[in-house]
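Here you get one chain, nothing else, as structure tokens; it is the form predicted on its own.
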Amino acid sequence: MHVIVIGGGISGLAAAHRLLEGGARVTVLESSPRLGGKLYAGRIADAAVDLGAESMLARRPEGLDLARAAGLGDALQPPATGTAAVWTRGEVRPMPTGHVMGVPADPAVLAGIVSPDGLARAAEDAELPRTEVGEDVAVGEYVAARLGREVVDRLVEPLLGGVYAGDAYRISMRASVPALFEAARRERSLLDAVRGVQQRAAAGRPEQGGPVFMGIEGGMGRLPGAVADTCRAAGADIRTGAPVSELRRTGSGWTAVAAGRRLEADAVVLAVPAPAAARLLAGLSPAAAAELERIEYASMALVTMAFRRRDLARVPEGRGFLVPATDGRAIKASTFSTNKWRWNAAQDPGLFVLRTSLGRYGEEEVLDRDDADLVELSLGDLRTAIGLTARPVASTVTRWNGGLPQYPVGHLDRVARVRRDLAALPGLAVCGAAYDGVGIPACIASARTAAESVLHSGSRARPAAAPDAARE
């Protein structure tokens, strides 16, 4: 069986492994010059830094096993510290413990972050009667009506935003924060739901004390060349620089155009975003492509810098911070990437690396900006948090323009109809961060499951009519 896999980013990486494990011939098309998608490794200050994704939680298996099966599992790194921040109400301030995406069990963990009246409001859940969470319902909107919006600017938000670059009013509990969905569903009060998710993960993880996220040493860009490393080895053809311009159901199988050259394989996994899945799919499912259409995206920026501890006053402490959207800043984050990272610190001891994220979905007139302004404002706003006042010796700017899908309320209903519509085309199945979640874990998932769906299509399908490579 020839499977072809559209999209070289980690969910396509992913899907790959997968298929050559269950006995397929893998051809790989990746549109830009590299692999890996968001996870892009670097060098700044002749460093190896992450300009992309740096970590990926460590209580889910797939990114795990994945980095194990592509020989990184003596690489995997928990970060350093595990003292976090938030700048608010004018300081920066200890993130608080005891809290679900922001929502707490207890609302005396938010003082400071949130005003009193804030946490008099927060507390005010345990009588309020019940409020109905229906089939989906925005987080920002369920945890204001229960805690008071304070609750949801100051900390709800920045943490979702840190992850989908997102609206809190806009996006889905039931697809960002299930467990907190379902328990939402059973209790009258939001506070006694947290409890509940609280109670239910500490019994289902009996050791506690483990590492929520994990890094690799030199960096989560590693992953990708690894991976397909490995896929190679095992047989895959991998192309880059190899734009699919047309798909094409042929007979019991497939035709994709790719960079002028004419490919038939028995399946495809289609592993790119929606716009460009949305393009390939307008003629063979018009349903599926328009709901893809709908699904929007976020742009953001990384700025990493990196300054010699000689120039720095103080040196900045924990792994960095976050940003409300509230407080009008320009910056949304930033990571001090050499106290949270032990091999960032271990390159240079004379050096110190940190970087800033902007753009939020709905704000993104800070990215017209070009990359000098972005350094500064990044410059800007870190003299105002932590009295930062050093240049740095080497800065860089990384635009990922479309990078973060977005996860409205009603978004896994819209994924549940593009899968319905697509299970009329056999041997064609879609995965990535616009599907089944954005972190690395869930978008190797999501690839593992497209994987296995074109496999099992495959094992009542007439076998490839030639086994010459890729049958161009």
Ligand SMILES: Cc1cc2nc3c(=O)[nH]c(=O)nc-3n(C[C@H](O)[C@H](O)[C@H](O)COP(=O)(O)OP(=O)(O)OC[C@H]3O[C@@H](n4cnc5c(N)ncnc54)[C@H](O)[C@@H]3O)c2cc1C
The other form holds:
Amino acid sequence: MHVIVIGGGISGLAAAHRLLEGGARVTVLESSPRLGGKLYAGRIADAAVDLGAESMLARRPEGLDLARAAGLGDALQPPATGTAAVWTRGEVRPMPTGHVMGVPADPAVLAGIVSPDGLARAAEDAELPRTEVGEDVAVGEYVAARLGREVVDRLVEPLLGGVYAGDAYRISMRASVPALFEAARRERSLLDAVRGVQQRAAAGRPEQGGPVFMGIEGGMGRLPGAVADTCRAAGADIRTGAPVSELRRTGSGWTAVAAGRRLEADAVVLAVPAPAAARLLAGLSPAAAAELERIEYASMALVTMAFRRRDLARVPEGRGFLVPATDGRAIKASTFSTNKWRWNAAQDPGLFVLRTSLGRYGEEEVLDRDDADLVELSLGDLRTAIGLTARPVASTVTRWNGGLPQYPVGHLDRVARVRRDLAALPGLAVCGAAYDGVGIPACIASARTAAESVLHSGSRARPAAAPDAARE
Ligand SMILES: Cc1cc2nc3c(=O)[nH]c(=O)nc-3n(C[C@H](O)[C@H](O)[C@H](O)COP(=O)(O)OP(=O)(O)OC[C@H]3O[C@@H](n4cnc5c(N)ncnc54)[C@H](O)[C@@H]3O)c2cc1C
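Give me the form predicted together with the ligand now, not the form predicted on its own.
Full assembly next; the chain just shown is listed first.
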């Protein structure tokens, strides 16, 4: 069985890896000259650095398993410091513990992050009548109804923003914090619901205390290359600079046209962002294409800067801070890469690397500014937040236009409709950040499911010559 995988981001490469395990012959077609998509290894001041995604959730297995399968098991590295912070109400304050995506079990843990009035409002949850969540609800809307807007604006929003670069008042609770959604359906009090989620999580996780996130020595950006090498060693043909412009059904199989060349296959895994998937599916499944076209994306920019330690009056502590959008700052987060990753610090003891992120869904005007402006805006905010006045010895701006798909209320139903429509096209499966989660492990999981579904369609297709199967 020959399978074409369209898209050489982590989803496409993970799909290729699973297809090869299943015995398929695989061709990966990636439009850009580089594999990896949002995983992007770069350099600054001669040091390796991630210019895209930099860590993955370690509380689910898919990312770690793929890294190990690609020979990077020994390179997995947890963050060196767990100390995160929020720049809120005029100060950089320690990130509270004991919350689920910013929603606490006990409002007292938010002291300082929200005002005394905000704390008092959150405590009203215990007395308020039930808030119906229905089939889905926006995280911000529900949490604000229970605990007040301050909790949303000062903690939930920046945390969710860190994942989706989105708007908490639009993001689906069912899609983004499913455990909380299920608990909120059962419990009247949200504080009780969070307590239940925490208890269940603790009970189901005997290894509690292990790292929540994991990085890779040398950068997360190494993962796509390592997976690609493993796939090539298993016989995969991986082509870059091969944008697929057309996808057609041919009898029992498929034809893809990439850079003017035609390729035939028994099956296709489409691992591209939703707008590209919509274009390729327009003639094959107009209904699925129309749904995919409606998936919106947020754009952002990362400003990575390297400082000489001797230029810093005080070396910043912790792994960085989040910034609530409500405060109207230019940056929405800063990560102190040298503090966060041992591998980063080990490269050059005289260097301090940090990055800021700018832009989020609905607030993308800042991205019209040129690179030099984004550096200056970042430095201005860093000066105010942590008193950093030094000039960087190097800076790099990485623009992620259409970087993160948005999961508004109803997203999961949309994805279900896409999959239902595509079921009419045997031997075709979709995967990637637009469907079942934007994080790396979720993308890998969706890739494995897509790969398994086309492998399965192959095993159904093979006995097609037999009279019984032919009648189906
Ligand atoms: C700035 C940023 C930081 C992030 N940080 C983290 C993080 O720390 N941890 C985490 O878990 N997640 C993070 N994410 C999210 C995560 O990195 C992405 O959701 C994930 O990498 C998406 O992988 P993908 O393969 O589905 O899509 P992509 O990475 O977008 O890959 C799709 C590929 O398809 C190619 N393509 C498009 N059209 C065609 C075509 N017609 N023909 C052929 N190829 C095509 C593209 O060039 C691209 O390479 C971050 C995202 C961004 C933008």
